[in-house]
Amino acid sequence: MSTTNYLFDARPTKPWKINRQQLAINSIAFIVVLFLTPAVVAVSPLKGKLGAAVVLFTLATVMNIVISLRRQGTKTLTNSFATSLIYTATALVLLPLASLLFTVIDKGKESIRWNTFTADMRITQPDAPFTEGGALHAIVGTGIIVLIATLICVPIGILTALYLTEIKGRFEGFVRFLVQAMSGVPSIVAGLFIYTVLIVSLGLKYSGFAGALALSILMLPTVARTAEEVLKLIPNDLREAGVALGGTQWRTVAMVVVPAARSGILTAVILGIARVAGETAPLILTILGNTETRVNPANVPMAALPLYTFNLMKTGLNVAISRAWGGALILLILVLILFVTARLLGGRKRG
């Protein structure tokens, strides 16, 4: 009885399984590069953080190429170099974000106390200890102003996006041109416009409503353009199916297209809020600022976190500057909470 000799192993492979040997080699190479970088920087003309980054990138690229040549030969040389460039580009994109978050958290955490969320600066000086006063007036003011701006802007922005994607009327080009032009309007111009029209011409007082109108001008193009791109991703088959079932155009849009794009529309709203939540210039000209907690957005100067941060920063006092960093940290946390909430609501399935 003869025995069949198989030329290859027919057992199935698992490419997704972690190769422990490869992982160990990569880890050792990474550690070697980390230890070599300071030594090379010390003996080379390259100094400082930038020099260390250049040396680290060069050594990591060379090490990656050497490992690839040892493992698979010269065929993967180009792929290894391209992979190193991709990782480097990703790191360069994430580095400013990580640096920004680290700086704000490191400098703002010192001034965050429980009274920061329960007290205002009505009877507290900017250089008072952190246990006195707080940012309640700025948090409440930011919430009210952004909420009013959202209520004004979101319906207009979504209807504009629906007109550009679903109706496509004769004014489509003109409306798209206006939306694109508004996206380039400087924030100070929006504040000057509301200041001139409402406060100077009509004689209204500084108020949260005026600030909300200025922010809505900046928020509208972001919401409209993002929602338009989201609605373009909805397949035409859904629209045709709705019409085939006897639905009119507006019922198809309201009951098929918009629910299908719900997650993207919520993302557009969050992007719009993030766009205007940190604006300071329009608020200087419209809400004026206040150190007392005010919930009436009409005819009363209000506070907001960007203006709170700006006013404290310009004093030049160390304690006040730390409070300003704390206000920036609170603003980042609020935007993060809104974003996470919107993603949870947008990703939740019905039924």
Partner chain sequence: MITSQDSLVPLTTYSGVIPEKRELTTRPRFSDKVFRAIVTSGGFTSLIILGLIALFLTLQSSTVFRQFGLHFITGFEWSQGDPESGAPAKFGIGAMLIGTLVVSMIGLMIALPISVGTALFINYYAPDWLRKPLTIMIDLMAAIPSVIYGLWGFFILMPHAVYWAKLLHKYLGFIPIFRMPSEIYERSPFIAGIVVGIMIIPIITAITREVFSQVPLDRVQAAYALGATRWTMIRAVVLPFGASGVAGGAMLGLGRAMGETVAIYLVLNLYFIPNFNILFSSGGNVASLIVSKFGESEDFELRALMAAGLVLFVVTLLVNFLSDLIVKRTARKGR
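Instead of the form predicted alone shown above, give the structure for the form predicted in complex with the partner chain, please.
Below: the lone chain, stripped of partners and molecules.
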């Protein structure tokens, strides 16, 4: 090695990268720690999963420190310790997520039958066997409410985004601040507001429409901000070209800018839907929930998936809670589909 001809064999090296030997030592050390953990848990007073986690963390940290001490000396002690902590933090984020996804799928699939999607709870008690009744009313309700909310919210959201990117008036900063402030409005307050206006002040009844209005308040900031981000990415050249061809501003926006941002705006809409599809609190105050499949969004209480899950959970009956997990699973799949679609659309745009 010492006779290497540096002139002809000069390759860039990355001295900070761990080499194969170090990687091997690290892996062996990690495996040793994994096997050592149950042994320590068995002989020490520490018990259970928490004990195992504490032992694993301590052993891994000690091992990490020993290895880096051998390699780099005492100065890297805090570095090794911090590395352990940061890896642990990441694990602590992923652990609940994995547990949650696993549990919802595991417990949710018990109560899902074919009739979950074809029947409602009109004549079924919550604790009837799974072969009776279903969540059709909730699925239809969520579909209708979210659809109406989207129809109300999307035009307003896009107009807000257009104001921020195309008009850039004197109040640009102020409007952006307002949108930010709106995104912080607690969902229960949105529900309470719609309840106060429609049901208390105007004397209307609980209805899917009221729920849709509450959801559109929560959806607006998401749609507006995402659409703004997308419209900002449209190069100014396009706008200038549109105007230079003799287009008025509105024709330029309507026929050049917005079509160019199509897929991004669609992403914004989907993200908005994903944001509100699982909202429970505002629906409690506005649609009230029922057990019958209804498509009429006016004047009658409606059901929705999150509310269906919530109400079944509140009954405290085992079978009903199983149904609630089923509702949670359907809701989760719905949100996942929306999320993945938005990602794919957004990813394609960027790529």
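In this text, rigid core is short for the largest set of C-alphas that superpose within 1.5 Å between two forms. Positions refer to the first chain, counted from 1. Since the model is a prediction, treat every value here as computed from it, not as a measurement.
The chain shifts as two rigid parts between these two forms, and F339 rides on the other part from F209.
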